[in-house]
Every structure is written in structure tokens, then in C-alpha cells.
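This document opens with one chain alone, in C-alpha cells, the form predicted alone.
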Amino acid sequence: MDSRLLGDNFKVSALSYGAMGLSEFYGPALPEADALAVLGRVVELGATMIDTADMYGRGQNEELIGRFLKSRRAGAETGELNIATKFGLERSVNDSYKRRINNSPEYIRRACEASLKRLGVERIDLYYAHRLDPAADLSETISTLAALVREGKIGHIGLCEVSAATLRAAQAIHPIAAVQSEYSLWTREPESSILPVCRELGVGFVAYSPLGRGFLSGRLKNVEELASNDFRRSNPRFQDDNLKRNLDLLPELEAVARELAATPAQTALAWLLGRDARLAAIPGTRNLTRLEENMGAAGLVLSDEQNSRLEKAFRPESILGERYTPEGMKGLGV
């Protein structure tokens, strides 16, 4: 597994792992024994970073990873494994999806201590602001995170879904190791916005939902196939006519995959990893077979001609539907 440099001195595997789906959003939480088996296989396959957030499962995802880390320590497994987590989204007690953004210094410190406790670690390797409040003082937010770096509670600072202007302003206060945003053949906006600035400033980029929430696997044809509490049932891109039109984009991906003797998912991941030398992707899956398939994309290389065909097929203007519902769009591009 190749490594990718995030920031000045933080290396992670090119394909790392997004753990959110183990706890919610893609159906019921996976039984713990199965979830721990997935995490164990993630490490066996060479991933060196697991990504979570305090809001995933209302802390349950961090607790799960904490138990996994404890089992590794008990088994004397000492291989490199970095943990990334996030703060900044407080969820409503009465509505599982409704949330508010909180970047206050008091909240950041409280959230950090809670995450450290749930994870059972003394330091969070990469700590992201999950979303930024446009009304908050960015200098105050970054300065609070910088203090946590000095105190040894976090190793590196990350930002999620921010604008180029915000990244420049934050980098002027304290080095930012990585920006995390949705990026895939199905979501290419970072190419014309934040990714060029990351390159200019030497900031790493972490792509979440690199398979378009499963769409680019080519297996999802109808939301009725999904669990009743799978959030894709309400996601605009998966709705009725939008999904039907979006499915028309897949034949070119499937054709390139056949040429490579690979799957569409592997081909989409290989395309993404070829976009930038400091880009890592965090595909998430609950299925061991799918996990092994995803990690198998690490050595796949597309030709210039194949890249061009895919980019022509998946032009941003061809994608129908917003990435999130209005509630989920809160804080994007601040």
C-alpha cells in the first residue's frame, strides 16, 4: 500500500478507512463482532488510518474504535495506525439528522476530551473541524486547536468541506495537515476549488465518499433495496428521476473496468488516487468482501486515455441532485 503525505510530516496509506457506516446512516449498526472483524481486516490489508467523528452514532463509533484499539494493545499489535476524528456538529436529541454547528473554544476542548476518552487514547492523530460556523471567529477556532497540538492532545489539524479562502486564512494561523471533502467521479467540484489551493499550500486532501456512497460500485439500482433507515433513501441524488439519469453514467466506468480486469469500484478508486500525489481516500464498507475489493484498487493504474473517457462521462454538469438535503448542506464551503 502506497503512503500519501498529508501536511509536512504526516503519512497515511493511500487507501485508508472511513468507519462511519459501521454505526449508522447505512442501515442499523453492524453487530460488534462483525464490526471488529472489519476493522481488523482493514489493518491487515495495509490501511494506516481509520476515520471517525464524535457525531457518528452519537459517540458509539468512537467507542467501537476504542475497543478495537484496546484489543490491539492486548494482543501486543504495535503496527502503525492513525486515528482521525472530528468535532463541530451537535445533533438534535429529537431528530437524528438535525444538527447545529458549534466551534466555540469551550466546545472544542470539551469535545476533544470526550473523544480522547471514548477512543481510549492520549492523542488524536488528526483532528478535524467537521463543519465551520460562518459566524464564528476562525482565528479563535484555529488558535484553540493549535493549543491542543502544543498540549499533545492532537497531532495534526484538519478542516472539512471548507472554501479556498478559509483554508488560506487558517493556514496563515497554524499549519493545516489535511482538508477532507467529498470527492469522486460523481462529485468533482474539488478539482476547480479547494484541491488546487491544497497543492499550492502543501496541504493534504482526504476524499470521503470516494465511491459516491456506493453508487460507483454499479450495484445500487433502486433505493428500495436499502434498509429503511439508510440515509440514501432521502438523498437527492438517489431519488427517482435523478437516480435513473445518474445510472446512465455508469456504462463507461464499467467498460474501463472490463479493460482493466477490475471492478467498477476499483476503477473509480484508482482514478481518484491518480488525481494528486497528496490525496488519500477513505472508502467505508460494512462488508469484508467489498473491503478487500476496495483495497485491491491500490495497485491499479489507468491510462491517460481511460482517465479522459471517465472524466468526459462524469462531467459535473451531468450529475443530477444535490449532495445532501438542505440540513446536510449546512456549513459546506464556508
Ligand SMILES: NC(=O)c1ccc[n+]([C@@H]2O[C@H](COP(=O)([O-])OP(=O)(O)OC[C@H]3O[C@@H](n4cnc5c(N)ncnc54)[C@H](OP(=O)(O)O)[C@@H]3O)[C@@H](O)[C@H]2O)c1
Second form
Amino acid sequence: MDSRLLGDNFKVSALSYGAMGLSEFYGPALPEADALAVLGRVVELGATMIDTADMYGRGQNEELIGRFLKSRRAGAETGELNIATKFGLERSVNDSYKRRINNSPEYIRRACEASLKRLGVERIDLYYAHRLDPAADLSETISTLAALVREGKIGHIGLCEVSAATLRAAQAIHPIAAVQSEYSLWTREPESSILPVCRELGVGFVAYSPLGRGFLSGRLKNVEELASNDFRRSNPRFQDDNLKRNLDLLPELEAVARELAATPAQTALAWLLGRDARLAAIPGTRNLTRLEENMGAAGLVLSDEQNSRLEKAFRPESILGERYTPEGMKGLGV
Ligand SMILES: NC(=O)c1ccc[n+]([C@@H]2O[C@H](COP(=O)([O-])OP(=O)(O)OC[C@H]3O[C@@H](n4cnc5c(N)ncnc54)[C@H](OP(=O)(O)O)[C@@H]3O)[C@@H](O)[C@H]2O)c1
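If the one shown is the form predicted alone, what is the structure of the form predicted in complex with this ligand?
Shown next: the complete complex, the earlier chain at its head.
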């Protein structure tokens, strides 16, 4: 597996793994034994970073990963494995999609201790601010994270969904290893905003929802197929008219996939990995067959002609619907 350097010295597999869906958002939590089997296979297939957040499953996703790490230690498995987690989104008790952004120093310290405990580790390899509060003092937030690095509680600092100006300001205070933002063929905005600045500053880029939340696999045609609590049922891009028009974009991806003897999901991931030498992607799946399919995208190379055909088909202005509800749009691009 090809590796990618995030920041100065944090190396991870180009294809790493996003664990969110094991606990929620894409249906109910997967039974424990199945989720542990997926995580085990993730590592066997060469991924060296698992991405989680304290808010996924309200702590349950980190606890699951904690049990997985414990079972690895019990089996004396020593292969490299980095854990990335996030703080900053406090969820409403009653409404899964309502949350408050909290970046206060006291909260960061409390959240970090709670994540360390749930994960059962002494150090979080990469610790992201999940969202930044525009009203918070950035220097106070980054200085608190820098203190956690000095104390050995976190290895590296990451920021999610930040603007170029914020990244520059943060990097001036302490090295930032990675920016994590949504990026895929159907979310290409990072190309004209944050990605060039990451490149200039030597900051890594971690692409989340790299399969467009499953859309780019070409297998999801209708939200009615999804579990009643699946997040995509309320996501604007998956609503009736938007989804129908968005599905019209897929034939070019399917055509390039056929030329490569690959699947659309593999082709979408390979396109993404080709965008930048310091980019890692964190596709998520609850399914072992799809996991193997996705990891099979490593090493797949598209020609310049194939890249430009895909980029022409998936112009940002051709994608219908915002990527989040108004509540979810809060805190993007701060
Ligand atoms: N920083 C942030 O704000 C943020 C936001 C969202 C996500 N993330 C991170 O990014 C990770 C990945 O994002 P994501 O899970 O939202 O989206 P994704 O990786 O783009 O897509 C995941 C969805 O696609 C389906 N899928 C995966 N591989 C497939 C395949 N080969 N064929 C058909 N369907 C496939 C999965 O269903 P099955 O499980 O049924 O395969 C799942 O529903 C998350 O786990 C999380 O760690 C971060």
C-alpha cells in the first residue's frame, strides 16, 4: 500500500479507513462481532489509519475501536496502526443532528481525556478539531492543542473543513499535520480553496466521504432502500429530484471503470488519490466485500485523458443539492 506523508513526519496509508458508519449515520450500529471483523480486515489489507470522532455513536465508535485495539494487544499484533479522532461537536441529547460547536480550552482537555479513555490509549495519533466556532479564539484553540502535543497526549494536530485563512493562521502557531474535508468527484470545492494552500504549506489532506457517501459506487439509486434512520434520507443531494439528476452523471464514471476493469467505487477512489501526493482517503464501509473492493483501488492509475473526462462530467456546478442540511452546514469553511 502506497503511503502518504501528512505534515512533516506523519505517514499513513493512502487508503485508510473511516469507521463512522460502523456505529451510526448509515443505519443502526453493526453487531460488535461484524464490526470487529471489518476492523481486523482493514488492517490486514494494509490500512494504517482508522478515523473516528468522539461524536460518532456518542462515544460508541471510539469504544469499539478501543476494544479492537485491546484485542490486537492481547493477540500481540504489532503492525503499525494510527488512530485519528476529533473533538468539538457537542450533540443535543434529543436530536441526533443538532449540535453545538465547542472549542473552549476546558472542553478540549475534557474531550481529549474522554477520547483517550474510550480508546484505551495513552496518545491519540492525530487529533482534529471537528468544527471550529467562528466566535472562538483560534490562537487559544491551537495553543491548547499544542500543549496536548507537548504533554504527549496527542501526536499531531488536524483541522476539519477550515478555510485557507484559518489554516494559514493556525499553521503560524503550530504545525498542522492535516486538513480533513469532504472531497470526491461530486465535492470538488477543495480544489479551488483549501487544497492549494495545504500543498503550499506542506499540510496533508484527508479526504472524507470519498465515495460521495456511497453515491459514486453507482449502487445507490433510491433513498427508499435505506434504513429509516439513514442520514442520507435528509441529505439534500439524495432528495428525489436532485438524486435523479445527479445519477445522470454516473455513466462517464462507469465507462472509465469498464476501461480499467475496475468498479466505479475503485475508479472514484483512484481518481482522488491521483489529485495530490499528500492526500489520503478514508472510505467507510460496513461490508467486508466492499472493503476489499475499495482497498483494491490502491495501485489503480487513470490516464490523463480518463482524469479529464471524469472532471468534465463531474463539474461542481453540475451537482445538485447542498452536501448537508442547514444545521450541518454550520461550521464549514470557518
Ligand atoms: N470530518 C468530518 O466532518 C467527517 C464527515 C463525514 C465523514 N467523515 C469520515 O469519513 C469517513 C468516510 O466517509 P463516509 O462514510 O461518510 O462516506 P463514504 O466513504 O464516501 O461512503 C460510505 C458509504 O458508502 C457505502 N459504500 C462504501 N463502499 C462501497 C462500495 N464499494 N459499493 C457500494 N457502496 C459502498 C457504504 O455502505 P456499506 O457500509 O453498506 O458498504 C456507506 O454507506 C467516515 O467514516 C468518517 O470517519 C468525516
